[in-house]
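We begin with a single chain expressed as structure tokens, specifically the form predicted alone.
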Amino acid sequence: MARMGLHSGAARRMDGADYRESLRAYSPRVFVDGHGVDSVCDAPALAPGINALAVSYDFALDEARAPLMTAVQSSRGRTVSRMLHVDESAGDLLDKLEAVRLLCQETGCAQRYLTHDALNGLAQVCARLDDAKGGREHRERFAAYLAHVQDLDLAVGIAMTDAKGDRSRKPHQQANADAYVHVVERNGKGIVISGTKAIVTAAPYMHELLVMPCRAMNEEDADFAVCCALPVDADGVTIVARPAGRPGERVEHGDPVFSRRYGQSTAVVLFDRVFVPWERVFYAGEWQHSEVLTYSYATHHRHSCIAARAGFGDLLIGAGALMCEANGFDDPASNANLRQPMVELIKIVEGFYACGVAASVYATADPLAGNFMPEPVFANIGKLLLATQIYDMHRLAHEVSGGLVVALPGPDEDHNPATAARLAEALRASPQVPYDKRIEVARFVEDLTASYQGGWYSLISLHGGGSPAAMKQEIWRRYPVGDKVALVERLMDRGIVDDPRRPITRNRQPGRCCEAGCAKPGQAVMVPMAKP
């Protein structure tokens, strides 16, 4: 097929098949493993994160899971992919984390999200440039890469975290500059840039990277203040990718019966004197503003991060019940010992999931850019929940499973006529559920939370869209303390909560226009409001 990156008439709309085609036309400088990898789309070290990322295309055509899984972008009256949707209202956040948790619970992570999330962060951060700058340059250039990617169906890749070097230190203060990706020259095509991001999800695997800033900027590292889009393949861009799940595994590590089908791979991204064409250069240099694209993406990507890892609780619950079942215990309701932490279970992947629900149902549109923004302190609360809480889950999924989960004999044993029949007979617990499929959902539990992948799902989970640090951080920030203090000085008749002397009292919810913000007191903002 054609290189991608030509706009024709209609909006490509692809499915999976045509999604793993479409890498066929790029040849991005890979390396998996220490090896070099001559095509991405047939590497079986990369197939599990391209399987999970074809789920996304192929739910988008399904027509009993479209409703979700696409959206019409008013602007252009296309029907585009959720995953590329700029959110015009705060049924469409609530859509999107549906999208999202659906998406996880067959995948385990979808990857895609991360799309979504930048784009919206990028409408932003583009509409405030040009309110800065008194034009519409910004907005115009993003508006074009939207309609591209959209209208290719693309599948861009978020290069955002650096390799940030000496932590103690800011980026311009680095020894070594390529520490964190920076221009290091100007011409009139566009700009030239080096330097290192970490952490780039199912990078191997994108059509595009777009690269932003991790951290706000001073001055000082005004050159480290660019964002940007280009092809996977550029000139000057080395990938140094994990393999995606656990590919070829089988009798050494167990039966890796999920990831061997789906996984995720991440890459650090060495970029060495790569030239970006002005049309795809959303700022460079404009360090002011790094902050806002740096709060605006991580918002919406926490917000997002709540229904991945709901998606994968899911996964826990649907596969501690069976493990019930299969140990003999066919009702955990009848077994407080088993129902206990299955409810805990539920508990805690509902419960964060409940704050990405309020935090869409306040959303509140951009005053600039217009789109829908997840109201923070619920988006930084559900994400510092789901971070902290991963580890009970897979707790609580070992405590209902048993002990089988680790102790359960290898794979290729299955097949081993001096054991086979014996191990059979021993091991099989209820009546109605056969030994085999007894060991199939032990060794599924065990590969989603005891094995080397159910380890990274862990970490993952704790520094996916930043650490709990950061999400402490924006919760103190955005909360109204001052808010629950001037009601308590009301209470106590104190008389003093308005004295400017006191900071606590002037520590309200930024962003607010007003006390009671831009509805009132307990409105879901569900669409945007009508026009006068």
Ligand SMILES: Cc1cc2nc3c(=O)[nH]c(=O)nc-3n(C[C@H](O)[C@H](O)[C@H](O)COP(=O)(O)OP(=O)(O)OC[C@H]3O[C@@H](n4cnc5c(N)ncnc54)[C@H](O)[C@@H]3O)c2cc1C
Second form
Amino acid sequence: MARMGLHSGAARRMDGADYRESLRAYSPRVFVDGHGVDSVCDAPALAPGINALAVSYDFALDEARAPLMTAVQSSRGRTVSRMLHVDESAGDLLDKLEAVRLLCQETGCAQRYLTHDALNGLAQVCARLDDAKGGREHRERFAAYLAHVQDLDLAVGIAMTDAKGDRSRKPHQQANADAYVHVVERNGKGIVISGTKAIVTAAPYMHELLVMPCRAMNEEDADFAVCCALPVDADGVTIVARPAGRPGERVEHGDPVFSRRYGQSTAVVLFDRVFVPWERVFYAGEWQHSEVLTYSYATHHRHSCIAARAGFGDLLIGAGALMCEANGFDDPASNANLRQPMVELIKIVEGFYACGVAASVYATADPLAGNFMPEPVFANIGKLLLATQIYDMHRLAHEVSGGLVVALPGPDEDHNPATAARLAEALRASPQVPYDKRIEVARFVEDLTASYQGGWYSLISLHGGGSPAAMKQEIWRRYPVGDKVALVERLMDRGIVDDPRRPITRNRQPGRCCEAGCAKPGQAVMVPMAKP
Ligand SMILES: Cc1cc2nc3c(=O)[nH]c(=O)nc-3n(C[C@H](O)[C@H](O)[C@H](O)COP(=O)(O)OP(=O)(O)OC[C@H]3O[C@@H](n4cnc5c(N)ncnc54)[C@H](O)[C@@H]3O)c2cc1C
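Please show me the structure of the same protein in the form predicted together with the named molecule, now that we have looked at it in the form predicted alone.
What follows is the entire complex, opening with the chain shown before.
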């Protein structure tokens, strides 16, 4: 298959099989568990991740799902994957939310929503750069990159989280400069970067990487303020990855029903003097703009995380209900001990999802880039809720399922002539549900909540898209506390301190709940899906 080069020009939409084959045209330097990987698309250790990405490609071509999984980029007059779309309305954000939920129901995590979030954040920072400098150079560079990614239907890994070294120090204060990716050379053709991105989901089976700074910077950190795109097999890139999901496990750790098929690899990506041509450098040195990029990306991404974890929650709700049935309670409604934890699980999942819906409905257009951005307070609250409540979701799934989730004999015992028949008899619960079906559900719950993969889902919920402290900071920063203070002071006829510039009254954002009246929600119109 021909390499999808920078200037290939031809538009194409891939199905899952095409995507898988397209990886053959790339030869990234990848290590998994200490061994070099010769062919990413043939590596069993990476198969669950590639399977999950393939689902995102297949869904976009499926007639019934395509209205949700694709979108029209009106500026280009092209139908593109929703995961590569720059949002044009609040309805787009609702549709993305629903699309990500569907993908993550099916696969646990399909990575590509990160690309959506980064493209939208990048659109915003490029518009901001042009506004500050004059001209249209950054917008045009972004437009060319967007066309490249959309027309070739690329999988783009998001390399944002630096290794960061000593957390109490800024990038330029680190003993090892490679703790953050930074510019080591500039010339007429481009820049050369070195450093380390510590956590990149799905890196080995991406076509390209998008490098972005992970924090606001100051002038001394200018070399670390770098945002650029490059092929995954650019010279000098080394990817050190974990296996995706639980591909090889079977006997010792229960049967990973789900994550033998789907799961994501995470990788450390080492950059050693990697050249990036100027046409793919969005900025290098403009430290003032890193805050805009991290804020814009994080807001889009936290909104997507809400949908991703709602999809995961759907799996727990379904598995929890099946476990009740397999245990003999075919109607949890008749038993408060089971109904209550099931309702609690539903409340958590739909509760944080509702924040995603609200963040979409109250979305606003970026004043410079024009794309729609989720309302940040709701997006951050939704992400904060799921970050901590993921542990309650696991607990509730365990509560309704019982201890067999981790205590069942391993799958090889299912075929042991000395024990299999006795176990099948003794461990059957509901007379309607055969033993092998009951243990299959129990192993599904184990796989998602009590295995290495269960831990992975907890950690991606807690830290993916930023640790809880980052969300709390944004909520306080963006919430119009000043409006609420003014409201109470008005009701009391006078303020408690006569200083309109005091910090507590400063945050008086126009829009929702302000004295000027509520913001008009954007077009909260979702596309109907064709009946399957
Ligand atoms: C499964 C998974 C997949 C991921 N995928 C991606 C990806 O594809 N691309 C990507 O770029 N990133 C990815 N991430 C990274 C994610 O964004 C980070 O984990 C997150 O931003 C937190 O950073 P950290 O892990 O380095 O934790 P740390 O920054 O070390 O944070 C640990 C704790 O220390 C606190 N802390 C840190 N610094 C300070 C400070 N200066 N002052 C006070 N407290 C501090 C934090 O609030 C937190 O509580 C992924 C993470 C996970 C778990």
